[in-house]
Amino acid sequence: MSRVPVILDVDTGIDDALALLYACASPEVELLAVTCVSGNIEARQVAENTRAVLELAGRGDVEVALGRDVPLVRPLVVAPETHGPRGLGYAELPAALMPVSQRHAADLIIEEASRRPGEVTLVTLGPLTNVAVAVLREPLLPRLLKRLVMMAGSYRSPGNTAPTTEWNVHVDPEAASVVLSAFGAPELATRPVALGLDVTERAKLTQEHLDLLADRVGLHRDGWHGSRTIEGLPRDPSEPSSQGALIVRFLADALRFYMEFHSRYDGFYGAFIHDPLALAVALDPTLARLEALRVEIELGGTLTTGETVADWRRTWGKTPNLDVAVEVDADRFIQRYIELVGDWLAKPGSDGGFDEDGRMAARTPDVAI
């Protein structure tokens, strides 16, 4: 199988952390670095999380790298009443262990594309500041990138921040703008891809999805009770139905937090998981269909600041600098994600499951990414 060397720009966050799971388990993936950003919660508490999936995940290895922690222009804002104050909802997971690399984030992109120019892949999910400062530093990035794939905007949807805009742009709009400017030129072969809140809230996970994921790694449990956590997940790694048990816990604990907000705020018990599309039609293009565009970013608006203007009826006669996702099959995508990492949970590692610190154990080379 072909790989696809990939570069993830996150701010983990509850779907990021879904989107890391789905890189870990993805066969095809050939997971270069993870860059941190803030956005859902501040730059290092990303880095902190970040680095704690991925041991959890069997995946130490990966380099993780910190980015610019404050927006290009504006103050940061976070978001803890949708992610919780760390970022994971009431997850709790062992301290990372291995170190941030010493690559500032915008250089490691920079690098690994110059490294291998046309080959690789960066997935963005969260505010687009690293990736403007890396292009600031590196004008060429646009033609190093194989491609470039965002979670970001919100195109003919109501925004999930402000009236108009998406999270990611509303908290570094000029960052947004200056990525945009230089990724959309008309010279370059091809555009970057926007998965905004119009096809990114289609993908909804429910906790029947879950209740299917634990099925699917061979958990048994009665269902969801009480504070919504499955029951009879072993806590001890020596159980012997505790190979993706700790994930499957992890994650119920997470997306506990998230699903309550959405009860709350969207009249749903469930999770918009935006992060991970994003990253499944980076690796599969006809899970979305796309339409070029020519989007702009409005930086000075009173009540429209961060909103991701979109030319539908070509008024301005400008070359498009975005194909945006216009359709998605989210059902195919849940589905994927089901299968995909509940195999990958389910499948005994080359030593028998997670360590003493509850971390999944390195996995064979056949499953590790």
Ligand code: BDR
Second form
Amino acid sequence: MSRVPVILDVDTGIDDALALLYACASPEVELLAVTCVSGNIEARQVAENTRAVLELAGRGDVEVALGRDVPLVRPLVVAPETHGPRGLGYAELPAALMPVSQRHAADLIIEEASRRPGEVTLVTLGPLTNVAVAVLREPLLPRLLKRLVMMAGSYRSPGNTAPTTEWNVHVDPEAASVVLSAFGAPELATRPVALGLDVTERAKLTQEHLDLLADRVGLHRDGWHGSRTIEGLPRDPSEPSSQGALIVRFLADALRFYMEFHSRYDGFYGAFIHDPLALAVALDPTLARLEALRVEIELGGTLTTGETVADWRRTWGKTPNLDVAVEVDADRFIQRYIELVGDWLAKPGSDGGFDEDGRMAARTPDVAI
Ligand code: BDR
Ligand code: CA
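For comparison with the form predicted alone, would you give the structure of this protein in the form predicted in complex with the named molecule?
Full assembly next; the chain just shown is listed first.
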């Protein structure tokens, strides 16, 4: 199978963590690196969370780089009420062992894209600060990358941060504007792709889905205890054959916090899993229908700064600069998440870095860090 070289730019974050696991579970993904940006939590904690999740998944070999830790011009805002005080809800992972890369996230993106021109897919799951810095440093970046797919914006639905703004754009609207101008330039062969809340809020993960995933991993219900308790799952990472169970426990602890948040603010006990959906669409475009639109970022509003203003009726008469996801097959995506991640966790050693005992396999990083 020819694999897709992918860089993920994240602000891990509960749903970012779910996306990292999806990437680890996907045989077609060649995960080149993960770059970290401030958003749900400060960038340093993002890098800590990202490395801890990757190490839990047996992928401590993946390079993790830090980027700029504040937005381009605005003060940083973070979202502990959504993702927990350290970004991973109630989950507590052992401190990461592997050091953070010495490369700056923006340099990493430029260098990897230049090393394999036209091959690398960049998927952004947080504010666009790192990508903006990268394209300001290297204006050829849109030509060097194969594709840019972003979880960003809210096109025909309300915002989730202010009435009309989505979190990732809200945190750094100037960065989003820089990225749209550079990657949406009319002379380029492809447009960037954005999944906004219109489609990502269709991807609702429930407790029942988590139970189905646990079933698929082969955890017995009397060990898993069906719903909200995780008693019976191993807590000691050194226990043999327990890595799949540990990851399910991690998911349960992280998602319990996220589900409580959605229950308070969105009226259902479950969670929108925005970021894994964006990654899934980057890997399988048949999951979404896209529409080419002209989109501008509101930068000077009194109430709407950070809004993704889309010209649905072509009133501006400008060339489209963004492919916006307008429909998504959310059921197929959720089903795929359960099957892909569940089967991966049920088969330690097959791919994701577990050895035969289910322990995280030790790997040597293939980059100088
Ligand atoms: C986006 O904001 C963050 O809280 C999530 O991780 C996701 O990337 C949704 O608006
Ligand atoms: Ca995110």
